[in-house]
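Read the single chain below, which is given as structure tokens and is the form predicted on its own.
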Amino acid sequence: MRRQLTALLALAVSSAGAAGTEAAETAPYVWPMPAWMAPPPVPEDNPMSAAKVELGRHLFYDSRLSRDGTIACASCHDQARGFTDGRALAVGIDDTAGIRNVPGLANVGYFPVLTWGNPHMTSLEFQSLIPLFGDNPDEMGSNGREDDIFARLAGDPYYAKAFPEVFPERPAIDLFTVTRALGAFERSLISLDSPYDRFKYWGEEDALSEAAKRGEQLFFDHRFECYHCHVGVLFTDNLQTTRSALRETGNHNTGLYNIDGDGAYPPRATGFYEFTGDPSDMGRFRTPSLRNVGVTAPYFHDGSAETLEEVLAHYARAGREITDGPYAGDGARNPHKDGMIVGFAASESEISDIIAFLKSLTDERFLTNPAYGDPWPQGHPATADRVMP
């Protein structure tokens, strides 16, 4: 299989540099966000249109793209809640059980690596392949069936008029297209609107409570060091916007696991390390924004917390210890762990005041904006099987 992704991966870019500016642009897109706020960098061969956008929200939920019509991309990415799926791992085509939390999707254009682990996955186009095609394990089984699919999506008479509108020199619908539809509605998905957001960057002093601004002084304290890792406007360290001069990739080894006392993860668990082979890379993951973290329970690559609190005991232990079976371990003396972990002790009320702060940072907006949301009628094939979390 991953010889088959590598020759769907090469297609796609050959077929970039002669179709790049073929892509026709209906209208002006206008980037839903304050002016305060740099747009995501656009690659050059997908230029953003609000008909492209529209085009490719019709796509992420249309559950004909997998082999049996019962998996969209909103099959895992729920508005409501983040566009996560709210379980701690993924579940693809017949009840397949993935190997990773589903990450949210707000302001995914920004992120340079893409998903938990993979250094290599930096593009939305591209990266819109793996839950399509990939089969270890499958997330959407349509790998082999992508002429069913396009020729099933063909007949619909809303794609028989946008592909050609949006595509008018590739007019038929084949990998290059809808995977630049995807990325495009992707990376229109922006969350700055959060009561946070208000207090911090418009002044509304009453937009966040009491217990709130309190934990934004404690998540910016050096006792607790949350922001070193959850850095700036997207509470990230791995970011980049159309006026960065640099990418930040930033992946880190929590201790959450020490199997062997050598900083061992578990197997299909490695990080970084499974791409590099490099040792100091065993369990280091890439850094999740913040951002409506509220709603995107459980957490970490694996979802093995269930709630915030939960999270915050991790780190006040400086890693997790488990006592027993095949994963025990203490994380807290995983020698590939960040520096950064050292633990804290704190107080009930000021654990209780972080996480009134990390709640405040959730968009309701953006949970419920329609433009993100189910353009397909009740009952249409798009979504007819659809299953969702």
Contents of the next structure:
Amino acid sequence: MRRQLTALLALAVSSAGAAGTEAAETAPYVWPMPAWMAPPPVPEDNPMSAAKVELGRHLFYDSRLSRDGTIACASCHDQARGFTDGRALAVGIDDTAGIRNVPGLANVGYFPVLTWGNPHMTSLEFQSLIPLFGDNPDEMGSNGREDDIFARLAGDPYYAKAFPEVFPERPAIDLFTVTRALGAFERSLISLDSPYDRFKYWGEEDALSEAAKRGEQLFFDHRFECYHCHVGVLFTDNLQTTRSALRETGNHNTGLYNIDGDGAYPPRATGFYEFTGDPSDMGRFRTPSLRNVGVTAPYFHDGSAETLEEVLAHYARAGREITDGPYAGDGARNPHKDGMIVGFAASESEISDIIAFLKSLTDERFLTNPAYGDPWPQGHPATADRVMP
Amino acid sequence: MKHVLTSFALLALASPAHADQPVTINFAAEIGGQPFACGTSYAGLGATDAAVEVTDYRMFVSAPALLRTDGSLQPIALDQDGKWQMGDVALLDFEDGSASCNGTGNADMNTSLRGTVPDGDYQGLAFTIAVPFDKNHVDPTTAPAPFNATSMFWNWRGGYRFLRIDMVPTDKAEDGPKGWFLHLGSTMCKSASKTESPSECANPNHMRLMFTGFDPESNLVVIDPAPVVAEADLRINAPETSPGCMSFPEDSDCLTVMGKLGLPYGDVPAGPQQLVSVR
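Can I have the other form now, the form predicted together with the partner chain, not the form predicted on its own?
Entire complex below, previous chain first.
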């Protein structure tokens, strides 16, 4: 173990700083991560800089980006919850009910495809347009209101100074600069300092409880098959780094529903099928990373499992059975279900060991790091009317 | 038109080669035969004679052309005005941001196509209600106007809304849907890989239209959603679907609607389009 780490460290040092070559005029961006991990890829039109990340952080917490000044990105993405909101489904402007569980943002720059089930969402910059301007459902409700919002931001002395500094060649507060700054901040959200990391990558034997160590063995056991989808350093089969030769993407039907016996998922939540029309994509959602999973309940694309115990019961049964109501059906018999969802028998203590392992992926420093927290002073117009989860 | 052609012919004589004549195609937005205005209530719409206000009314028009007398098409070279018209695409904006349109609307309006065609005899008009595929799936944050109008964004579906007529029943139930919105756009746009922009759409939903006997001097293109929604109940929305008909597959609110846009929808075949007429 130790020896491998040394080799990895050497490799990482030699490739560090490869990203963001265009940011040469300002201080090079230093990724907040251990040297053994390669940084996430950075789009050519959005090189990282500390100043841009800081600008993006201000925007992320600024509810003036919403039509009525109540909803910031942070209104659904709460740092203490791994940038989720604790609700089954998101809630947008005017208390609009959302249709998806809020995905966490830890390490989000590494995901080649974003959101639960939209193959078109391939960059953070592009994705930010959904909460800002989407109207089905409304999230921040800013559709058609971009001029007002950019003017509102321009009146803030912080932005009046920060935008020209960060974007000297096109200082206007507009769709390009706002989405680039938000993307840069999100890309800076690195969570690799959990007890499991200290155990696994830094050799701190006592960073994990005995239960978590047993749980690790079970997690990576063929009997449970967890790791086939929740694979690699981020515990998801969605990964791209600056060292990746290709983008790995994974989405699976895990047998949560089977409404008509032919595999149907509930309306407005049919997964990749919604976009491709390919029947085999029915119910396929992107594999979420398990980092910080202990603080991101409830679970699944629709928040339909309240606890990790419920999640594991679903996988133990090889699919969820819903006995009554409009979504009744045996998900275990969903014809589009992924072949790895085979079910397992496990004792209560094994389940609690696996959960202890999953909770060892909680990175307290990430959840409390002031660099990711709200930068605005209390009562500032940026946050005065902001709703928080 | 004839008059213009004649005077233009004289001009053409003065400067013979490649003479162009300006052409303006005027559009009118209506609801049930009444001129559209923000804040006006329109009664008697749909299967249940619903009364609605309209909160947004815009559309993208592309590939406009005049029909030559031999039946071939002469593309109209749109003036590149840096605001409404870009390439062969234009955004038509019939709302002025007042009253009911103050949610997503703005004061600026654009109700015509402006461009040039070579001097000649023309007898009709053709255009498409759509954003062409090669412009529909790009990054709108770097796109020029009119492709940066967030009101027409549909990026979460992989493109732009081609048509947006947002109707809100004035007598909807307290907990009723936020409105009955008619949105047209491409759906089920597959990508070659899961990480690329779409390479094709199963349902492009482009409305290609042609009108013979259209004279830009004296005729208008009239847009009116009333016949399109004639069989729809605008007071309700099918549970767990988007409000109104937004072109998405498997939305029963669309069953009687898409065919009347001249588009097939699931098992429902395309009928004659009833959204656009000329007079």
